[in-house]
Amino acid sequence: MTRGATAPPARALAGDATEADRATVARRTSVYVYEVPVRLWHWINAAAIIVLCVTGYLIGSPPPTMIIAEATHQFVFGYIRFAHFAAAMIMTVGFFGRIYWAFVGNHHSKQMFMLPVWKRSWWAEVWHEVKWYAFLERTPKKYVGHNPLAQIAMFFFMTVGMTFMIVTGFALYAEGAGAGTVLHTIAAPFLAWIGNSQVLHSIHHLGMWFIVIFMMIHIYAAIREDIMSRQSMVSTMISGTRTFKDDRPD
């Protein structure tokens, strides 16, 4: 902040900002937002998802080049399946750890798991962000955590989407483990409800494509916001600190 600057008014930081955040911005142009566990989870989870998407695609649509030798002399698909299962385990453990940190971390760590749909001001900011991303709004707002539109995307594609992929993925794994195993016993009601193994494979594979679409949008939006918005974006998920590019009050 420039010398002699006063604390920004209540409208200066939109949405998720608390009085503590506003007080911090009044002293300096950076706010510590994402704690170490959140940042570690983000990057490990991103790596796990990439491995899952690549191996999942190959499992669902194996190219002819995979037939490189007699089955007794190769283990290519065994390695691919192992990588898929290992990445799934890492993603699942990380997701439960992320849920835990939502309870013990700062208030920004909870954004991914809840949408304040009861707030009229939140919906107004959602509409503002829709216009901003559509290049119909000239001036973006300042946000300490996720902006409302990003929060919606994170909730549906990550919280809901990852839950869906974990449940369907482990149901498929339980099917392979066979009847009588602990995992199959746990998954049996879900498998019975789905009824058809091919349907289960298809919806799990379809879920992968939704995750791929989200990743492309997420990367585009992060780079776009880093360039065009009034705060840092990509570097924030590395350092944990959100840096604002100006000290204008609104």
Given for the second form:
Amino acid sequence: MTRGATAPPARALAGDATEADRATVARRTSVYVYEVPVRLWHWINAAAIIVLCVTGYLIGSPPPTMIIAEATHQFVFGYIRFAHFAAAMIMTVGFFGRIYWAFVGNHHSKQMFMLPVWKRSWWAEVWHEVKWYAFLERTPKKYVGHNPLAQIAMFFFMTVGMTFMIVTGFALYAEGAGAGTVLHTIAAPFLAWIGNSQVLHSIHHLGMWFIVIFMMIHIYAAIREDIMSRQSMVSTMISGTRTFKDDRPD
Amino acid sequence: MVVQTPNGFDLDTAGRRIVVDPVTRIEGHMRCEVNVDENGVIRNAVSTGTMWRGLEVILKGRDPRDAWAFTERICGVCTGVHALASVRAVEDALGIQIPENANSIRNIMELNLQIHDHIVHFYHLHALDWVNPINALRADPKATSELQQTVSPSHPLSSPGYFRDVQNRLKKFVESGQLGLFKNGYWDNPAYKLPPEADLMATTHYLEALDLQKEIVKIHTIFGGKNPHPNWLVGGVPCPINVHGDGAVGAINMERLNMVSSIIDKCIEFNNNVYIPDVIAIAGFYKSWLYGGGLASRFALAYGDVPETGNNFDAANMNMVRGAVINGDLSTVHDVDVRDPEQIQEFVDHSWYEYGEKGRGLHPWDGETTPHFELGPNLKGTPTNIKEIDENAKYSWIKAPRWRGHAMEVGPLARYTVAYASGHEDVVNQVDGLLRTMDLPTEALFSTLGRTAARALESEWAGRMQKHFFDKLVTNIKNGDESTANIEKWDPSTWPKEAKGVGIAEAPRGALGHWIKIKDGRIENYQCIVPTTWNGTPRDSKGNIGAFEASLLNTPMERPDEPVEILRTLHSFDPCLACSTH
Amino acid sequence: MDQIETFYDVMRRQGITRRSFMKYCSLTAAALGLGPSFVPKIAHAMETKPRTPVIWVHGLECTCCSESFIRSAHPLAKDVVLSMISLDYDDTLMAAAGHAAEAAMADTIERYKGEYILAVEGNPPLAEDGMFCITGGKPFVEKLRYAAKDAKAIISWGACASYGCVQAAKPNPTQATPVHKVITDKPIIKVPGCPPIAEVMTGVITYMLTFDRMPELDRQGRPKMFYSQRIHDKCYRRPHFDAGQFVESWDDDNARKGYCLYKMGCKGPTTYNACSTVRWNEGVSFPIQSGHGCIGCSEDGFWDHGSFYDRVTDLTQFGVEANADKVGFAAAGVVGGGIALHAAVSALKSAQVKSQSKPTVQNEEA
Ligand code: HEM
Ligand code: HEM
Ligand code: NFV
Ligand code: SF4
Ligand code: SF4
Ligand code: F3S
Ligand SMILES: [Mg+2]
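Having seen the form predicted on its own, please provide the structure of the form predicted in complex with ligand HEM.
Now the full complex is given, and it begins with the chain already shown.
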């Protein structure tokens, strides 16, 4: 640790903490971070994405042929695709809801959408966090919201990644909906730009793996931080309150 | 200044140079230059393949199971035959045995192509070299009807009214002043010798054949899903058979087989009632025009094809004969082995490619395709505006394939020469019958018209063979075998690390070979030698000239500025330039 | 002059009656803002209008588009050529050759400036100064430019002219280039397919003659009437797709029952064409009906997506010879391994930290 307990708390506490947060952290061990809509969204979104990954994979590589009923009634692959589209709609609506909440919610709710790349202090924290993950720092920092690395991951894998999946996914969906539909009219320039729809399938499919990789890292990091960092993680996403394991101001 | 080529032709470049570019009514792009002497006789001929796409380069690194689709696009006219050679090459490399039904279906498709290609060639690419549609306007429909009934008593479309209708339509067309495809033809050239009635009959059949050809190909549509460019499959054919069981409507079933059978009958009928009689009738008026032999009687090559049983390319198993005739010795038919590096080699000394070393010949398994465009010092014009080409340098996109060092003619006439020399009973009967009907000696066969006649005979033969394999297919199904694909080696993980194979076919225009090398499941090298590569070859470093060039020599031209005779003889080969250079 | 097969004759051939022809003329007059007195004049013009001249040039190609064209059953190819258009230049079919052929083309261009349709089959190669395709001693691209200059509109036949097709597949050794990248100042109708369906080809032409206008095009320049839906949208095997009933391997029981070819790599879901409706060769069949999947032959760059038999295709557009699942599994494997390693080191470290700093922590807590 470079900064000792003597450092002024106002400058030392990392992340996007406000004066109020700092005061809180110094005095108490828990703080309300994730409002209900964020938490609700988080879990619904997580569920939707898991469904999307499973069904999406199956759309690419369907399960073995089943002969249960007349082809029209059987609809096995139809349901798989339906589940994909249903989850896609939920995810999309949720994402828009989450964007809305970034405007009306507390300031932590904005983190996922914006990286403060213009702040030198933020970069210093990124560096610190990199070192912590590389076992070069012995003690992690406290964060009320996301730690800066998590924030970067959220931004690229989720904000950008989900946008990508929504754009490519709806373009694919528009092809099925057919030329002349509103959706297709909106997607048409994008489809024309892509050219061959097989490319669209390939990049949408590749996007899934991008998100799978995020999930792996994300869940690991959440659990690890829960154990090793100085604050709560998993339970925060359930209760909304972050608890700290010590009273040190930074 | 006369030069004798090693393969026995006299070339004289002294006379006037005549350029034909584009050569039309062929597939692809070709240029022809000849020198004519003061009597208008051709004394030197230069043929240039003027396009190249690089399929052999494009195929490298791809999945061998996809190669058929790429190579099929070498040509949309002989569509399917490259695909066939390709799947055969891959099967040969991987040791895949195809089911009997697949062999029958492939043969039916190939024979079907043969018939289609020959008919379209004769009526829509070649006929206008002999037939003058403008002259048909002067015909008496009644006399035309009589002519039709004499040459082909069983052809139903023969009434005077029928010919009058066609003539009226033609008249209306001509009088519109918009001659379309006939615009700027050589219609007052004395090289056209048919009486108006024969011109009307043949022009009528031009239209009949145009209607018919779209019916013929429906066999490809049934088995391959479309034509041009039907689908093929390594290991068999993609169309499953289901004649007896559940869901048969999703496969080749009785209705589909009936359709195939009725089309086969239509082919046979057209061959007998229209095609063969027309060739005999038209040739009858040109009996004295027996030019264009070239290599035909001297150097002929055939790989053989139409295997009776699947994946067995032994000479004895082929319905089309394999062999080579050289130096004009019809008493000996030489064995041909396409795997032998001593027998088949390609040279590029006069082609726009580079091997790095002069005079080098490569067997296609070790073949290289490296383009190198370069014009000779005696070129007239500029590098992008060629007025007269320099044939002493590189002058064609076609490579120069040689069999044991010889330039060879391939194609229907070469096949018939080899089969005739081998004593193939069917062919001997056909040829002797035709010569007797026309009252011509055997030598007459080795000519422009002989090439055209051999094609018609082959179409007739192919019609009967189609029926043979259709019956075989039905019998096999009757015996309980419905399988059409062998998938044991479908998965690349079952393949050896390295393999090589060759696929041969007798394409409509002649002997076709695809040589493949596979490494780690991908194409390492792929080389094609195509019929028009053989016939359209440029010279080699020894100066041997190929079939196109040889055939033009010593032909007198009525009007040197109107290349009717050049077109006639070149067309008799049915040149396919997209094929030749690929 | 009454012998000329005119535009009116063409319309009559298309089954349009005299009455509706007159109606068509009055609508045209109205659309042009002309009074009823102009109707007979327009009718007269239509009745004496010559057949539309067409110049059909060929670049790098396999000529199967021409072959397909002559397979047309309705209208018959012969009717198109004799009565609907005036095919004044087409190297594959015309009687004249060499200079006479070139003169035929020059004459039509001269006489019908801005009136003729240019049909292009194949494409120009741009490498080697265009000399991978020579015609008349010059690069084909020059002929294309020359013929395009005064054309009223251009039809790009097939995948070659529309997208480049097989010769433009990687590494495109001749730099074969689709028509619209060379000719940028003319309306271009793309009629893709390798080849396009015969009746689609003649359908596009007769549409232009019958309605005297360009067909409506989509954003890629394809006529909406034939290219706005995927093979898959109208495929008769679609119920099996929805049911999850697939051909699992060639010639299996499912194949013999005509199940969906999705797992065999069918590109019907990504291919815009009329095959599953118009079908091929007078409706006899189409690729899927005959047991092989669609290979996507009317799509841009369909040669360069890995094997035709793959459902999840190779990412060759990124120069990767592996598909998304292979790339994904590999990446997930690496990340998973990394996580496991990281977790192990973390556990080790935290055990270390605990044992070393126990007294301090106790001190602090105290
Ligand atoms: C995290 C989000 C998503 C994941 C992981 C995902 C995954 C996948 C995968 C792997 C495929 C198969 C692609 C192929 O190989 O052809 C697929 C197909 C598809 N996805 Fe998604 N997807 C997601 C979001 C969406 C969204 C938001 C939509 C919008 C409606 C959508 C619509 C589609 C459609 C229409 C298809 C094609 C279905 C078909 O061809 O039958 N996806 N998805
Ligand atoms: C067992 C599974 C999961 C657990 C325990 C978990 C836990 C968490 C935690 C603790 C946070 C807060 C991180 C922080 O404070 O810096 C978080 C945030 C987030 N997680 Fe998860 N998560 C899980 C699954 C997922 C899945 C599957 C996704 C989507 C692929 C996902 C997407 C997100 C996103 C986008 C955020 C940022 C939320 C925001 O800022 O509004 N999570 N997650
Ligand atoms: N030459 C040639 Fe072909 C044929 N017949 C090929 O194998 O035409 Ni295009
Ligand atoms: S588009 Fe395909 S079918 Fe048409 S010419 Fe090109 S390669 Fe041949
Ligand atoms: S066969 Fe092809 S086009 Fe038809 S339903 Fe199946 S995937 Fe779609
Ligand atoms: S391969 Fe081509 S022919 Fe039709 S079904 Fe597919 S677009
Ligand atoms: Mg070759």
